[in-house]
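Shown next as structure tokens: one chain only, the form predicted on its own.
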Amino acid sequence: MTKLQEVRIGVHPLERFGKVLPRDEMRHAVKVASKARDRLSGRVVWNVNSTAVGGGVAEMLPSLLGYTRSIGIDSRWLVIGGEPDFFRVTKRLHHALHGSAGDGSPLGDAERRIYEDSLRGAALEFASLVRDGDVVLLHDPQTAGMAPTLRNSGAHLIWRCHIGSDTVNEHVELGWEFLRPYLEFVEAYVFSRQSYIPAICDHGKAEIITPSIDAFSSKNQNLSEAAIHTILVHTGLVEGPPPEDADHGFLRDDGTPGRVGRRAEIVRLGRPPAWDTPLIVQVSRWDPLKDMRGVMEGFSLMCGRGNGRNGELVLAGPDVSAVTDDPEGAMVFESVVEAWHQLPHAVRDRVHLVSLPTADVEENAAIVNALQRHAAIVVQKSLREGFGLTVTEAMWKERPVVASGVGGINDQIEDGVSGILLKDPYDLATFADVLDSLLSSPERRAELGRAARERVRDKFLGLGHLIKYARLLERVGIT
């Protein structure tokens, strides 16, 4: 049986968006927030997902709910646990909705029994907490099966799907057919792209809300060069010593000072890269659809041509033992390490495989922040992607991003203006050419970075995300 755990949420002042947004946008946001608070008076807004660590949902919820709490809305976050068999099934569903076979396992009667039996306890426990008029947002396939139990609770049920596929194949159809019995009890759906809405869903009940980042979180806040340098030296990502004005610090989401004290575990052949070495960086979960191995092979191809401008590659992901809802993580990491061992010695010396500590989520975020800000180029060469939060994070930090033109990434980057889109993520020769071209042109990298930050400011900050949810609540009749 799954278990429910409530995640503590801080409070973040909405007013701080005034530092990065025009005054008229702030006035409009405050007006919308006031109306939403009045509509939700006496109600609880519940969010339920499957992990508090790792992945885009766990990244967004603390910030988004923190802002809603600051304006007087009772927002809460619950996480369901589960046995390995449950997460094996949900990972298979994850791959299917992306159009991928995953591990090739079926999604039949046996898998449905595992899925429903695992969710039954959590759904019943949750139903005892929900009251008439509350709002429940169930996130992704892991929680959809709770909807039938909650249908008589009197709450407004919304299912938020963060993944999808632009094209339909047998895997996509299999995944949606598996979820069909649960989704009929949902009052509204939220997707990241129009093309992700399946035929089985009433399109009139669907809303498109693109994910967002929090510009002030520990992952995206401004860091001094001294802090970036110190954090990367301390964690082992660049060679020391730290600067004379060493600074391990960052600001935690509750406004208190934080300090990076843990180190990363790194698979490498020789020494860390020097501070002035240009780094090509991909930060993501160890998931086959993120194609860390393909990034490494493309980098190797560039180096084999005698190019690379002395650049080095950093592939960074979470410590696989800490991400409970992703049973593939350890296997993918090991496969990347195995492929790394097959690289030519001269290339292997320039590739660093990094497992970042996750015991302190905000410390982990600060390390990622420093690494992205130091990168010469940020890569997201996903084979499939619902929406790439790491893409938006790097764009906000004025980094030039090279990413696959798949899924939601097509909405994030204007090709050639605010980043570079790879038309075919399997085309390693073109990928290698793009990397080499950008490494040789600091001016082009700076130009792309400036446009990228403006793109995020206009479209992908959390305040706009919350305004869209406020409109959705009006649609489902919360007045």
Contents of the next structure:
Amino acid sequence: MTKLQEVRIGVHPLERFGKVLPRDEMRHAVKVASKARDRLSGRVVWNVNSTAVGGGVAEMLPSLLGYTRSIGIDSRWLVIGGEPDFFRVTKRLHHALHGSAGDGSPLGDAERRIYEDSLRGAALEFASLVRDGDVVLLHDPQTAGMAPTLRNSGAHLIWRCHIGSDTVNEHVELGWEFLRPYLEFVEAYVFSRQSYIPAICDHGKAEIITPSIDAFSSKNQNLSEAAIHTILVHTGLVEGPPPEDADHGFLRDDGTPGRVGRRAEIVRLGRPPAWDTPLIVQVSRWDPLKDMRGVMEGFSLMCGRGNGRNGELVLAGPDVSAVTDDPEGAMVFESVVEAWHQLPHAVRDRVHLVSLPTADVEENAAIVNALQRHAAIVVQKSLREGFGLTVTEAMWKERPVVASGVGGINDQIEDGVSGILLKDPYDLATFADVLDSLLSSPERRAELGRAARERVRDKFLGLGHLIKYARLLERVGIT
Ligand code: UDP
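Given the form predicted on its own, corresponding form predicted in complex with uridine-5'-diphosphate:
The complete assembly is shown below, putting the previous chain first.
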């Protein structure tokens, strides 16, 4: 089995940020970019993670690296492979760093052996590619164990952790203890929030960089009303026929026209929702910490109040057969389907469980884009969340977002201004109240949506993200 796969990266012109950002910000960014290019001349910037599809890291890398390539930086993206046992251990680690027990399995010597044995081949193969002075960004727990093998490569080693927990419990401690022996070999760490920096890391070596979205990618680009309507009818997400000026189209990340051709697999009782039915939407991986089941239960509570709201619920995630680094996907999806079967008939009729096609990542993104844009309310009722790009994506699309006040979601939404934060994600009665009240007020939804878009423009677009990475170069002595 090949240990490393290189993922092809496009080239995205930095200048297109000029369409959404003020001129002085653009001028500053261009200056920083050209300085960074000079500093990185003759070096390769390597990024290594464990999946090219699904989840926030796979979402951000192609965009960010595409912009760096357009200014002449030699950025590359490699994905490590692994057996199911390896991904079972890394998923356990993922849960631990979020403060959760996951499947309750241990993280002891046997798991360490599985982890190290699995990474050895990839690390050796990678070490033969890396040159003195290169920059290596290892992403997340899956790749941290490659650091010891790379320590003598002469490259600047950085570990970018996209997850974390604001509070420490036994699981968090267990996770960091597991990773400690590898992390001493890196020169700098990047975390999404200050509170995620663990005690075992030297705080002086840590940089905080919040994630970002790409406003021009197939996930976030503007879509005409006709395109949204056509894409959703075609995939089976809303009832047909498509509008007269039907338009399946979106722009691929390389600028060529794309077309949504595949349908989604949908578990539902009857027909798709009508085009004018308000949809409550959560888009997530099928992961217990995303709490799709809780969303469904909260929605059911709201329906039980019987005040005549006609909203329907769409829970959408990747087709579980396709995501290789998340062994829990299929199990979680099955448990959501099982809970759906238990719902009262009248509620079940209003809940749609959607498996989105993933064979073409950009087609998948265009469907998510259309679904988020069509939603009356976007929900992200996570029990834990590193950052929550789905929240940023929906905010950029001027959607009112109802999301748990956990982890990085707290950095995005100002409660009551640019969205609604749920103080306690387990409090389904309050969740149902919030949905109910928003469904009854299109004006309030529009107001929250407008503020949300401005918040993302100010804080969470890719250009700011890249500028922070440029600063990180100075920290590791690339001047
Ligand atoms: N996503 C997607 N298709 C899906 C489900 C999720 O493209 O079927 C994307 C979603 O739009 C977002 C990313 O996967 O860009 C998830 O990132 P987030 O930070 O919300 O959560 P993570 O999965 O990294 O925990």
